[in-house]
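Encoded as structure tokens, the following chain is the form predicted on its own, with no partner shown.
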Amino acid sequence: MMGVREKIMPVQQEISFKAFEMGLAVKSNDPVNGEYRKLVLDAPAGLLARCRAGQFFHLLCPQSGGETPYLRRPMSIYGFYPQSGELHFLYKVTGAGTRALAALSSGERLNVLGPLGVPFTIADHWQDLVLVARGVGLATLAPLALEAQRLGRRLTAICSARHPDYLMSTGYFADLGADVITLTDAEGTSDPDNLERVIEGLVAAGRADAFYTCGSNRMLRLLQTIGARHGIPGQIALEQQMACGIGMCHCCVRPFNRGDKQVHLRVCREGPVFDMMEAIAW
């Protein structure tokens, strides 16, 4: 493809994948529900060879409609699917970068930079894996389904929402045979304490061997709490804002806890993926 910088991006794990900034082909950008839209773009299949679940791409938001986005804004990446050529992201209308994106028309092309950042893992014991999300949050795990059904392991998938017409991800969830619980704040269902009885349900009945979620502090600090308490990994993708995307401006520096100490790790570089137990909320 033409104007294709290539960059090469080492990251934890002493693993190395190659990151790309190139122009791509919008196939579709069409809402999801009153909320959330999915944008589709027609990506080279080497592009798609390198991306992981739980990874990133930092997307140059047009200047259209009167938007002015100056920063590339960094979105997880929804759904990678060789065999289409297609890569997906899942995002919510909020401000001027994602007004802009909102505006994109099928033919229009888009810059990406990626795939980016440290994606997720399942160690070969973890046959029982407990996903755990709310809202937009679910599209950085929905790459992790496709991952633990090419794997053979057993899925449980908790979607939280305010309602249930904003609900991401659950008929997604289920043809990849994950069983999928539903909590919603309309239905009173989604406080902490029905979230924690529906986990320790899981757990009783031997369905957790790991923990995986997004973004959210209050279902950090509730994992965290059961992973503790019965000695279950786990791993977390930490929103953070970011300017550049590769490590060199340490706009998304956070603390973490590692060992008897605490130490600062660039999200973008280091991350997005963490170990669960070693994530500060704020």
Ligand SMILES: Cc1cc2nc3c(=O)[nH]c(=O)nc-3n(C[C@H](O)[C@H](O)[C@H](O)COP(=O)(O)OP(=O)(O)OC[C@H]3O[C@@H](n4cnc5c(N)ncnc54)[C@H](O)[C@@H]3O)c2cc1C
The other form holds:
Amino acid sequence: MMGVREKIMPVQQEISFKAFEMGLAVKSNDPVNGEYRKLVLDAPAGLLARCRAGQFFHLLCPQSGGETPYLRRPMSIYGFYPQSGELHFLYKVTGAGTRALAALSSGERLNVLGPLGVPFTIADHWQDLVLVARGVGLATLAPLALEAQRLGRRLTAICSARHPDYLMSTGYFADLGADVITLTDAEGTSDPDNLERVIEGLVAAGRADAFYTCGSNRMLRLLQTIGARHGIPGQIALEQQMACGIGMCHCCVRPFNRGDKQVHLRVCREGPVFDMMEAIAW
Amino acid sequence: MVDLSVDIAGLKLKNPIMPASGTFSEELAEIFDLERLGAHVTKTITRGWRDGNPTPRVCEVGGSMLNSIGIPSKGVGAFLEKVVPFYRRYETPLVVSISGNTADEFATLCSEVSVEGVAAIEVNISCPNIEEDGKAFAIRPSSTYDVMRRLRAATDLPLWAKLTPNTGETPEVARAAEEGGADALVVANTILSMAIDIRSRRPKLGNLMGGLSGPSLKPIALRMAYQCARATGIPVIGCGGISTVEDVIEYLIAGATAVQVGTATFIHPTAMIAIIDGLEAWLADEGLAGVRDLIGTVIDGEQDEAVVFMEAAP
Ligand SMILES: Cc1cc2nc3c(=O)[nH]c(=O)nc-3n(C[C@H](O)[C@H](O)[C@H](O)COP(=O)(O)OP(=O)(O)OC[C@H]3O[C@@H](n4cnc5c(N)ncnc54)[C@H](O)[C@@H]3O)c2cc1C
Ligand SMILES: Cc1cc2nc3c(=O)[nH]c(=O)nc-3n(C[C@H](O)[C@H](O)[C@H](O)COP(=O)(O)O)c2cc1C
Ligand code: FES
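Based on the form predicted on its own presented above, generate the structure block for the form predicted in complex with the ligand.
Next comes the full complex, this chain leading.
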């Protein structure tokens, strides 16, 4: 194994270092509910100062407990707190890499690479923001609420989940002054028709200058339809399998509509946040 | 002070560590100072624009990986306008990797990239030759020789031929490349492989098959580097599965003059820096004056040629 560099390296001329490979100590790593866990890392202020909502880190999941993940795993920044020196991730245990992550205990070190990728942006004239999240997509969208509060924008967070027990971060959004709307499969409120009614209601009330979403195909299609209908812009965070995470290998491309052409863009580099109208449902 | 410098057919490198094509780009400058490297090697380009393969383009297999990136390329114009100028700010020599599906296209591109700021051309002859039967040029000695002759005529810059493990004739291909005019050999590219998801029964790569790289490739590429060093009189640049300084030392002992690091950079973006520092420390500890004292020092006795060059299971 390679040695882990824990210091930020000196800045070279002309090009400044933007992402760092370092070993960070685990502060806590606890289940949030039956499906998700929150990982809190001790991070230097200099690193946290570079983080933006929508960016991600590429995590070197440990090889332990019989799990042998090899490539790094991309994870959105769920929260970054320069005052307390904390970097948060919210993750769903799905395979070898995330199982290995789940086995990390406090005090152990995790090698991270980041912050990486293009963050969400909030244009000056977007006063009323609508965030539409389902499942683990919340992890990616949560820090946007913090940014919206910092900029004094109004935010409506539509949180969708299979069951009320799996709704996360609703308290977090409410604490940041957001209006929270919850929709669940169990209550029969999360179907596309109802979601459309809810969003159209916000549009009619003048509460939707821009949409933010991620992950779900169904939501993308719906928001693109509503966005086109009313000329409302939006941004989407997308996922794709990654190797390098920094733009070198071109494995993470997805197709996008740009003008009358289809282009392939790297999720790790030109993304993970993209123009919602250019994204192509899959 | 240990001397890390090496000489690749007249091109002096300050150290023997460089990136492998396709696993390095300008973006890495955002993580460490690229001036530390022995050379810069760019992703293979083709003359015209190409899209690359369908996704998923990578998957992991037991501590290594498969890729079927293909060669997405913006074409030679964009490369000369954007990529070459970026590297001019560094003193580190720039090695440009090129490919073509016909000898004509390959040779034209070779002369087009022979511009100021380019120190050597790596020719990725592991790509399919569509004028023959689609097999890579470097699978057979005859097609290797023919394409190298064309490339040799197209440039005065040093030519590094990148060989493929998908051949049963490594020493013959290496000699054919040398005779065709190669100044050095890069050994080797990825080996054709496959992985299937047992639940969905679908191949894990969108392109069905892909190239194996990472630690599993090392014993194969090391064997080839050894054979090539024994079979030819030109420098060999070892490549395949290097992730630690010990891996580098093994390649040097086998006969490589320098090495390329690929997949390891995906796992640790600063891997090459750790390797350069580690190599210097290791040589000092061993009381060696420099890298050159290590190259080709394998103690293999008086082996019969048939043993050195065998390509069947012993
Ligand atoms: C930019 C970005 C941000 C993400 N943020 C989060 C997050 O905040 N929380 C969270 O739980 N998950 C997030 N994901 C998904 C997360 O990366 C995968 O769930 C994780 O890689 C699965 O790894 P595994 O070894 O547990 O699963 P396996 O299925 O065993 O993984 C096998 C391979 O497929 C890749 N892979 C599997 N699923 C995905 C996926 N959805 N996206 C990309 N690669 C995948 C893995 O990285 C690995 O290389 C994000 C993905 C991206 C691209
Ligand atoms: C994602 C990826 C892309 C690659 N692209 C190229 C390429 O464009 N041209 C080339 O000659 N080799 C390419 N290679 C092969 C590497 O240069 C190298 O030969 C191989 O990966 C073995 O080295 P490693 O085990 O250190 O990765 C690629 C490898 C990977 C993993
Ligand atoms: S993961 Fe390598 S380019 Fe995006």
